[in-house]
Structure formats: C-alpha cells, structure tokens
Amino acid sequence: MSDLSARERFVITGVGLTAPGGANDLPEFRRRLLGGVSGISTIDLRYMGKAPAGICAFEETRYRKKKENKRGTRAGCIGVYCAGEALADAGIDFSGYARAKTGVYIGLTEHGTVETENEVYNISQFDYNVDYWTHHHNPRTVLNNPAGEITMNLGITGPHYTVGAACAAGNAALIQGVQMLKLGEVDLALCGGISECVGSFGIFASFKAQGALAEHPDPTKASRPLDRERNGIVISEGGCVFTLERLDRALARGAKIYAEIAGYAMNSDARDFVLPYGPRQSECMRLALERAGMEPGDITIINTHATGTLQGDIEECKAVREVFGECPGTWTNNTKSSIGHAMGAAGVLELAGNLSSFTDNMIHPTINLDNLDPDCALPGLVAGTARKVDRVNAVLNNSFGMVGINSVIIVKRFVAN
C-alpha cells in the first residue's frame, strides 16, 4: 500500500452511542438488534398524554458534571457522552492528534424547540413574566450548540458546526467529516448525529396532525416499517458519534478499524415539503455506488430508511428494487423497527448497528414485520430473526429527510491492499 493511497482512504475507528432502551455501547446495541429486542417504551407528553417513544438512559455525568449538564442542553449532553465514548473506543487521547486539527460535525434534524417549549411553559406558570425566562436560552438554542458543547468539553479548537439535513443529517455529517479530511482541513473528525426529539411536544403534535404518529397498545410493537398494519413514526432520541481518520494515521497507531468509507452521495427531490420521491432516491443510491466503484451486486446489506409511513416506505422500496432487483446476494433490513426514528441520529445509529456485520457475518432482522405490505417486498428482506451469511463485504445505508433531501453512505470491509 502506498502512502498516497493510504492518505486518500478514510476509516471508522471508534463508535460512541446511546440508543433507545438502554443500549449505550456498540456491543450491547448489536446484541439487542440481533436478538430482535425493541427499545421502544411509553412517554407521557405535556398536553398530549401517552405515546410510544424511544428514550435513552445513559450515564450523563460520565464526561461532565451535573452542573455543566444543567447549564447545557439534552442534545449537548448526548453529544458529549457519545464523543467521549467514541474517543475511548478508538483509544485516542490527543497525544497523536492536535486538538486544533480536530473537527466536530454533528447532524441535527432540529434544535432549540425543546428549550423554547420548556421556557414558554415555565413563564406560563408566572403569568408570562419574561423575568423568569432563562438567560441561557440563546446559547442553548443556536444550531451549533451540541457540536460546540463537545468542543468545550474536550478542549477541541478546530472547526465545529452542525449539519442541518432533516432526517438525513447524521449521514450528511459523516460525509462532511470525510470531505474535511480529504481537503486536509482536519486530521481527525468526530462526526455523527443527535436527536433530542422526545423532549418536544411540537414534534409529536405535528406528526399526529399529519396522521403520521404511530399508535399501538403495546409500545414495543408500534414501530413497524413495511408492515400492512404500520400507522406512522415512533419518535426517538439518541446519538452516535464516529471517530474518522485517514487510513495511514490509523494504521500507524495500530487502531482497530470497523469499516472503510467506500462511497457516498446526496441529492434533492425538488418536489414536495414532506412526500418522498423514489426516483431521486434510486439516483442517489446509484451515484454512491458509482463513486465507490461498485456494482449493485457488490452490496451485501442495505439498511433501509423506512419509517413506517405509507408513501415513505413504498417509495423507498420501489427505489431499492429498481437498483437492486437482480442481486441475489444482497440482503435488506430495517433498524427503525427496533429503535424508532431517531431523526438527526437515525443515519449514523443505523449504520453503527450494521458495522459489526463485518466481523460476525450476521444481518440483524427487521422486527414487527408480521404481515408484509406487498408494495414493500424487497430483495433478501431479513425479518423476524437474524440471518448468518458467509461474508459481509459492504453495507449501503439509506437516510432521507423532509423537504426532499436524500443521503446514501456505503462502507466496506477493511482490506489492506
């Protein structure tokens, strides 16, 4: 391997995450996914009452004090935890990397609504006297807040910002990390996505008004993409941060390598605020394959974005069939069936859930798929129980969002050549 080729290759070397249901590291997350364990429970919302939701429970004071968490945000707290775990998992202590050449790129679907709703509710208890409005509101609600909280916690002085790309934001932030490494702007990238959505009444109310909020007497059965009985989205919080390095630097320090970034693509539907469009999704998948130098048959696992909405599921499945319909060695699964829709964290959490396939050669199942919608039939759909295969070579991860934004990331098994 030449030095030049190694500098032009980018690898994931650390994973820090918190997922609904108490999965706070990759091994536990993987165990739950392979076992078909749902992370969905019930939340009691202000004004609305109970609804199924994905809620995280992690050690919030592992990397900063309770007082610091109180001054910051829930998104920042999740971000600090995931970033700390990612660095620990990668074995990075900044002895080999300069903090000034480290970038932090965090994907968010939205930010600030939780803080604003809470403050409006708070002053409503005092006859809307704004003297009771917190002076921390502005720094809590600026879009770069979670990424900035990570840099303050870690003393990182390189660039930080948030990538706003609706529910494609996690993938978009990972793509941004690759691009900044490729440009030489940074030597190490902390990139991923965060969702604090379960703290926002407005998000639940909006999906309910659209008829797109999932309901089920058993919350663990509520998230059911591709199933005839699906009736909407299960809203979840969560976070996932990757450490992303150039291959030459990772090899030089003897890092473990989860996967290599093979290709990626983003495009726009340019059609509708909410309704997805399969033809643009298939174009995005084809562009990612082209950039990876791959054919559809080179992909072993497709992790679908499918959220449990009628048109969203059907449009994506049409797109997947159009690209991968003649690929007998390609399998598909869905992670949201187990953890709900973690919005800005969805793409990276779902990618993380499939990374271990390169070492265990297992494909985690889509759960709650009791009665497949025939319009959602997919090649090699893994449902109910995990599937063992001979070898996993590449994973394609779909992540799409409102206002017509599409993202696709392909990661492949690392092979030194």
Second form
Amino acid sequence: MSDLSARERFVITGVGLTAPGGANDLPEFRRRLLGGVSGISTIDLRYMGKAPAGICAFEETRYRKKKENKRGTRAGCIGVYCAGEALADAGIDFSGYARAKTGVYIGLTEHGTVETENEVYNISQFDYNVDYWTHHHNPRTVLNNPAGEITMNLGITGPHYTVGAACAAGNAALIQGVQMLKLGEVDLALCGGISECVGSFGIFASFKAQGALAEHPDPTKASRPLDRERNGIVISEGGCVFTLERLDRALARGAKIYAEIAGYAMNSDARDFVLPYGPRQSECMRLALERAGMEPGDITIINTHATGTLQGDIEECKAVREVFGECPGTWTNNTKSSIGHAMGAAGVLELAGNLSSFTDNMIHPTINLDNLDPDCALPGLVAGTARKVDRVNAVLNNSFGMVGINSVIIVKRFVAN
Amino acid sequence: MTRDEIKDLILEIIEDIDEDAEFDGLDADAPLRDQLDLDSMDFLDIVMELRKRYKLQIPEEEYPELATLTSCVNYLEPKLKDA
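What would the structure be for the form predicted together with the partner chain, given that what you showed me was the form predicted on its own?
Expanding to the full complex; the earlier chain stays at the top.
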C-alpha cells in the first residue's frame, strides 16, 4: 500500500477510551497491560447475584452534565467520554474539520437490553402498570443511540449510526470509518465501539445458560483465554473511539500518528448461531493480509480474539496456526485476559491496547495463562510478562462474533513515503 | 400539602432531574422552561414523578398548567390537599 497517495491512506490520530479497572486513557491502559494487571472485579446483579465482570470508573461529567447522563444511556455516557478524549488527544477542535463532514460510527454488540430490563423492573414496582413506563425508553433504545448522543454532545452534523456486528462490532465500525473516508463521505471519522453489557442480568444469564460464563473465586483470574482451566467469558463494559483521518490531512495539521490502516476484512461463517468456525476465520485473516499487500510473516503481533470459551479459543488457534504456521518474527497475545470481553468495544479496545507497540516495541502479555491448553498452543505466544522486540511493524487484530461474523484489521507502523 | 410544600416538591423533583439547576432569583410567575435547563422530556419526568409519588394522573391537555411554579402550585393544590 506504500505506493498509495496520501489521500488514499488513513491513519489513527487520536484515542479515547475507558477500560475495565480504571484505565481511562491510552498511557494508563498500556501501563496496566504491560504490567499484566487484571481489570476484572465482581459485580452483583439483580436476579443473577455475583459474577466476575469488567467495570469502568471514569469521570462521567468531564464532557457533559450529569443531567444528560441521567437522560441518556450508559453506552452514550461512555461514548461521549471516549469521543471527547479522542478529539482532545488528536488535538482536533473542528477549526480544521467541518462538523458536517465528520461521521460517527460506533460498533455495538447489542443495545437496549439494559434499558429494557431496567424499565421492566421499574414497572414491576407498580404492578406492571405501563403508565409508569418511561418516555425515555425509545430515544434510549434506538440503535443509533450511543452514536447519536456523541453527535448531540459535540454538535456534529455529519452522519452517525451504529454498526451491529456482535463482538466483531468495534472492528466493523472502524472499517466503516475507513470506507466512509475512502468514499469521501466524511473528512473525519470518529469510530470505535462501546459496551454497556454489565448492566444487563440477561446477558450474564444467557452466557451462563450456555455454559459460557466464567467462574472463579478470584475475579482477577476468571478471564483466562487459552488456559486449560478456562471456563467461559468475563463480561465487561468499556469503550474506545479513534479519530481516523486521511493521511494528507493529518500530515498537513502536524498530527501525531498512532498507526496506519493497512488492511481489513469481514466475512460470515454461515453455519451456526454461537459456534465459531476456524476455517472462515483463517479466510478472513488471509483476505485482510491480501488487501494489506502483506505476507503472514509481515505481521509482528497477532492480537487474538480468544474469549476463554472452550471451543472458541481452539477454533481461533487452529485458524491462526493455519495462516501463520511458523513465522519466527510473529508474536501472539490476548488482551481479554486482562480486561475481559468488552463485547462491542472489544475489537477497538484491544487494538488500542496494542497501538503503543509501534513506539515502545513491547508486546503486552496474555495473563492468567498458567497451564496452556495444548490445543491453544500458538507460535510466539507472549504469556505472563511483556516481551521487548526489535521493532513492531504491523498488528493484526481479530474480532469474531455470534451468528458467525468475523472481522480482521491490520494496522501498521506509519512510515512516510 | 400546603402551597409551600407543593412548591418545594416541584423544586425537589426538578433538582432530581438536574442537580445543577439554579433556583436563586427564580420568578415563580415566569415559565420554568425559560429560566431553567428544562425541555418537554423533563416536564414529562415531572409528570411521571407525580404519578409515582402520589398516583396523580395528569392528562396531556393539562400539561400547560405546569408551566410556571405558581401555576404548578395552583393546579396541584386541590389534587394534593390530602397528601
């Protein structure tokens, strides 16, 4: 892709995030990931009781009033914070970009579950009399809600919508941002993903019913992808929004460039509601590599999607091994071991967690990997402690989701022509 | 409830909606909406809160009665006399 003009290259120039355990900006998030710190604690949910979960604590009123947070949704609150932080990090104040040419694309695994559950509970206090059902329900549960709350907060009048793509949604929204920039629909894209899933007992209960909800007496050890003792997913909330710009515009304003989008792909298993399918995942990785004009050995870090389910982890590892075989300069890691599964935010939060590799040349470790499942053995698996390498050139980020949706994004170190 | 208690109730509900609401210098006879950061959805919150607390059903055509603090008190006084 290096022969592309700067108008056809797209770069990440700002990162705003909140991750479980109190990491509310990229440097802190990176510090915790490199240190192998778990962000998982325990939640006590209506009907469900206690479960390990990833909970965020950030300054909710940094970018809007408490009144707006009360009216809106948790996803909107997370989104407004992340978008505000991304713009601040990028140094974008809309003097150089028009709000009408700015798009907001937010990936969601689901939306409205939390609000609906809360409202059903609310009317249960009034003998299920729907006269007590809130007038806020519809604006809170329309699927564009979190993206729309961001536009209202920032006065952005360009397009906004959310991308529903199960747990591939964060990547899917980033891809959407790239595509809209390519088409010239927008000049600036705020794209990322959000999860408010920890507010829903139903999401926990459903994973539990499926036998896929992690349990462990120590919540910080509950998220253990690739480990023999893994027993399911740790559900997390969180968010991450990137500012994505055309390279020429970014260079013209002297922007800090985290990474360049090198390639991406999405495809569908077309098989099963919940079971992932390794062969389609490897096809997706190969397609992303092809579009990036890269060989497997060009990838320095593969950030796995692995969530800690028995079969899901094995399927992905088979797919990774099939594509990458023995690439001596390629390393693998897993971010969910530290932050759990942030659902719609997972892809972008995990990508963000690895972006700093281009500057510190470190690979953050997979934690809680005490006893590697032989079926999950991957070449170059970084476990326990962070690894220093000579140079990180490219990161491949996997994100897969229910009903058979796969997404792969490759970002590379920005090198000027 | 007395007129003062009703006034305090309304202000308490508004404060619950927006804890940054500033009541100093509030003109009881001027529209609340012109003086506070309130919109139509906030007024529906007031209606809902009165329903939840006192089982008051305020018909939509009577919502304008809630426009000012004084009109709120006038409208609610007979309805809340035994509350």
